Structures are given as structure tokens and as C-alpha cells.
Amino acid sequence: MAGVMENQLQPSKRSGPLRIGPAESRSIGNRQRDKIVHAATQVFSRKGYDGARVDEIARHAALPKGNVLYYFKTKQDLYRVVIEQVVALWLDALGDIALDTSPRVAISQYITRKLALSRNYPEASRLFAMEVISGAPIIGEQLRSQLREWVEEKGLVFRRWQREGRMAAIEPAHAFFMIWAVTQTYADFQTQIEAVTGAKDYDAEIYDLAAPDVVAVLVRGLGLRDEELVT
């Protein structure tokens, strides 16, 4: 299990922007759009949609305000692109959970991916939380379609494992809610965690040390067992 953690929970990439298109052969225009999206993610995650200003986003992107408005005609257009990129990041992290996979390995890997997402993209996590708390005006349809369909599909795998005695009898959607709540807390409530723990190096003291415990507790709580351990 430690090998899974080491391979997937990589050092922070917090300075890296969310990508709009392929990384290879990117034009100057695409790189500028990336800078704007990255800057907007930071500003929106701290101030919300209403509190964010295009001028401030431009300053964070180190670009003239006119450049921002050239690529994104309004603040609403920019916010929509940013939040849709965050959702794409979330859906990509969901990965695959298949019947032929060991329950403990599959869910441990999934939890680890979610922790890595919180570690590497904390602003994106906080922005996602703010969007959902406000009623998901931009991504509501994606939550009701893509995310719901994914949970229902993977829920069938969970129910099969439950019938086989390899997982506790927990409603699949609520199992995911528990995983999301725990893993996203480390990004969304970083200030609180730092205040309580006194951590000076958040990555090393919190993610490196706590991640294995988070995975272990959730795996035990979900009652995950490998097939050879079922009696």
C-alpha cells in the first residue's frame, strides 16, 4: 500500500496552471490563456465570483487587462471556463473502479488520487467548493449528469462487492461523499488545519504524514476486504 501512496501522491504542483488544451506545441495565445485561467482560479477561490475583479486577475497573470478581455469577453465568460476546467480536473481524477480490481487496492488508489488533487490544486478545490455551496449555478448540469452517472456506475461495483462480503453495506453515494469530504478538507480548510496543527511545511507535515492514515481509516471504515480474505 505504501508503494501506491508514493507513486500517486506526488510533490505539490501548485504553481502549475490548469490547462485548456494539449501541452505540446502551445502557441503564445494558448500560453497566455493558461496564465489567465491560473490567475483567475486563484482570485476566484479567494474572493468568489462577486468579489473578484478583472483588474486583479490581470495583475496576477502579469498581463494587461486588455489581454484578459481579448481572450475572455466578460468576467462571467472567464469564470465559466475556469470552473469547467476544475470540473474536468475532478472527473479525470475519478479514474476507474472495476469489478476485477481488489477493493482495497482500487479504493486506496482512488483516495490517494483525491488527496493528490487537493495537494496539487488547492485553489481549484476551494473554488469547486464555493461553486457548489452557492448552488452550482455553472456546473449544476454536469453534477446532475456526468458526476451522477459516474457514481451510479461505480455504485454497481460497490454493491457487487457488498454482496460478496468484500465491502460494508454502505449506500455507494454516501461512501463517495465520505471520501470527498475527508480528502477535500485538506485543501478547503488548510488555514484551519495549519492553525490547529501548527504546521510550517504543509506538504511535508500534513500530506506526507497524514495521507497514509487517511487512506487506512477510510479503507477500514468502508469495510474493504480482498477476495482471499473473505470467509
The other form holds:
Number of protein chains: 2
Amino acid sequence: MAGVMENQLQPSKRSGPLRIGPAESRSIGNRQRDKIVHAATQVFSRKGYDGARVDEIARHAALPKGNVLYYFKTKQDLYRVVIEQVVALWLDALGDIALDTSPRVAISQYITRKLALSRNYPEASRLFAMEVISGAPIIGEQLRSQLREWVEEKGLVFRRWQREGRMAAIEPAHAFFMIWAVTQTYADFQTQIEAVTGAKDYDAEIYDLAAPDVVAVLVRGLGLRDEELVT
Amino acid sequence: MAGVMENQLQPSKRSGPLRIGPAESRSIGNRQRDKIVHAATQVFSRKGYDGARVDEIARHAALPKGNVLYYFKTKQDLYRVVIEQVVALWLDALGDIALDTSPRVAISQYITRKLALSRNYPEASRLFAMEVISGAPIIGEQLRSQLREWVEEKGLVFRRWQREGRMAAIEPAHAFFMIWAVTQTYADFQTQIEAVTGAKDYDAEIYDLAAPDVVAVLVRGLGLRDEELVT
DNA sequence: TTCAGGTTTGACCGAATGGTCAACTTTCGC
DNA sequence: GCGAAAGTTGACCATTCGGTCAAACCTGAA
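We have the form predicted alone; now please give the form predicted in complex with another copy of the chain.
Everything in the complex follows now, all chains and molecules, and the chain you saw is the first one.
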């Protein structure tokens, strides 16, 4: 049902025209598919599903509209592929929380990784946000199954840490909600943050400055002590 | 330029059909305007500007489409009024940060107030979010002027607290970004939170539980100590 | 060279939707 | 009560936009 499923999302600041992971599957017009999906991600993330025009996506991809509809039968199909890819990226970038270090290190790393994700794929973040705000018509099911399981599983770890007094007594799910909220705000609300700070070079002025603050506040807030690493 | 400017937004759980503040200005069809704006807020907040159908707004307000267009010449006009109102609500609910108490109390109150706002006006929150994610085409100017000033002003207070060692050394603006992110996530990402927690009664199960955690994490994270109140 | 499959393209179509309008009804000051 | 202004309504129009299509155009295998 899905189709194209390796992640074709590319970090915002690309250098060459396209740069994909696996060297395989570079069949002639598969490259087109990539161009289209990439363009669609940009447009959908700014205009939402309804605001986006197939024609505009086509222009972004430097293709005639007819061509886009040749690769993706309908606008919805295209949207589905795009959002599915975003969710995939999201879910596995969620990654594992390292259990072989202290809670403080594990969560610091997690936050840093999540923040990097917002930085490198801001459009993906915004698209995800729009989907959810609109009631997650497409990805709702995945949230209810995969994401929920993930949270439940990691929640157990949090609870253990809490029993051991290595983390404050916060409802684990809410700890995640807060982490996600803070890290994603830098992508989703970029416009607002630019407006308030007057930043010109967002990445340099904002992310570099925010990263340590964000980690510090959350780590301290979640009560993650600076443990002595004893072997 | 704006027009209708008292806040006609109503908390989500209304009891009667309508309940507005000032008893004045209840001219015949001003009530209609309210109904329309209210309906429009709901629809716009879920579908975004482009996804919303004038006809659907009309049905929500139990009026024929023609009537809606009688009060608001165009869909854009209506949107502008709605979003303008949301921003007004936002800006003054931002409120003042009480200076006559300890930083801890002042910020706790602020967070609580902001959280209550998300709880009582979730559609407003989502609408605001969508606007910003889309690049804030309408309210950008206000963010650049009013919101920026507000942050700058309150930032000075934060810095003073920091110099006095009563608050951790966080860039003030970013402290706000984090507070806003966390509090708004409960409105904007309600769908996701429901999906993950399986909550049935969102207000009771989520907000009541989240409030203390959110306040605790942020207060601790921002390094706001529990000061002895000496007179 | 040829043939077949995939690809490209612009012209075209029908439905949906924002907005207009003119006929009609209600409201309200006098 | 009366008349003008305000409000109500459904039929209607113009445009926009997703999607179709058929005619060209590659490209590469035989």
C-alpha cells in the first residue's frame, strides 16, 4: 500500500541536488519520485494538505503538474507517502534510550538527538505538527499503536529510575510530552522565535544557543542528578 | 482596521448558547457576528485556513452561507478577525509576571495561567499554532512588535533574578520558549497525547495530572528555589 | 533499426467553492 | 403604523484546482 519507503528526506541544507543513502534502486524515474516527495514535503509543511497546490509542488520539483500526477495518482497518495515517511523518520529517530549509562547521560543524549532532528528536518517537524493539530487523520493509528507502545516501554525504565531515586517522580509519559514539546518548538515555531529574537541566521543564533539551555533545564527539571560513574 | 474587538472567544465547555462579558453592544446582529466568529474559530482551528469551508462554518453557526458572507465580506476578512482575536487573548493572557513575590511563585502562577489557557481555549491555541507554522502571514507583525517587546521587558526581570542567584542562568527568551512550548503542547498535540495515553476524558485525566508535573519540572529546571519569604 | 515499455507534456474537463445578487422579511426609530 | 435600514435567503456565477487523456518522446533490448 505504501510503496517507496526508504527515507528520502534530506536535511534542510543540502549541497548537491540530491543525496540518498542506498545506492540501489536508482531506476530512471525513481529519482523523479524523490524530487517530487522532497518538493511535496516543503510545500505541505508550510501550507498544510489543503493549502498545498499540486501545481506548486510540481513547480518546486521543476516538473509539469501532469508529471507529478503520473507518479502519484492523487494528491492524497502523495501526501500519504510524504507523511508516512516523516513518521518513519520520527519513530526511529526516537531511537533507543541508552540503558548502559546514567539516566542523566541517556536523557541528555536523547534530547540532543531530538533537537538535532528539529534542526535538520524542520519541514518534517512542521508537517507532523500540522497533521496532529488537524486530528491526525492519517497517522492516528500509528500513534495509537507504535508510539504508544514505545512510550509505555520506556516509561517502565523511567519508573525504575524513579524508584531508585535517580529521577524525579514525574509521570513518565508527561516527561516525554515535555521533551518533545520543547525540542519541536524550535522547528515548529521558528517563525515566532525569529520574530521575538530577530535572529538572522536561525541555526547559528538559535540552535547553538538553545541547545545547552534546553538540555540544562530539562535535565535539572526531571531531577537527573550528576551521578558518579563508578565501575 | 480590525473592528469587533472585545474577546468573543468562549471557553470550550460552554453551558448556555452564548455568554459574553460586557452587556453593552448587544445590537441585533452583533450576536450573529459572535456566533459566526465562534464557529469559525472551531473550524479554522481544525482545518486551517484553506481546509475550512465557508459553508461548513455557516452550518456550525446554523446559518446559511449567504448570511455569513453578509457579515464578513470575504473568508479572509473572517479569518483575520478570528485570528486577531486569538492573538489579543494570547497577548493579554500573557499578563504580567508578578514582581511582588518570589520568582518561584511568580513563574509558577504564570505557568499555571498559561496551562489554564490551553485547557480553556484549545481551539485558539491550535489556530495560533497553525498560523505560526505557516509562517504567520497575518500576525507576523504583531509578533515582531508586541510580543518581542513583552519578552524583552520581562527578560530584564529574569536577568535581575539571575544576577541575584534566584534563577538559573538561562537565556530569558528561551525560558519563555520552553514554557510556552510545554503549556501549549497540551492543547496543540491533544490528539497525540490522547493516542499515547488512551485518555477518555482529556481534561480530567490529562490536565489535572499534568499541571503539577509541568509546574514542578519547569520550576526546578529554571532553578527557582523555594525561598523563605521574609518581611 | 525497430519495437515496446516507460515517461513527458499541455490541453482539457467536471466538481467544488468563494462570492454576488435580487427578492423577501424583520426590526426599529419616529 | 410606516418607511427605511438592516438582515435573511437560495439561486446563481466565475474561478480554481485536482485529475484525465492522448499524442509525442525517449531509451534500451533484440
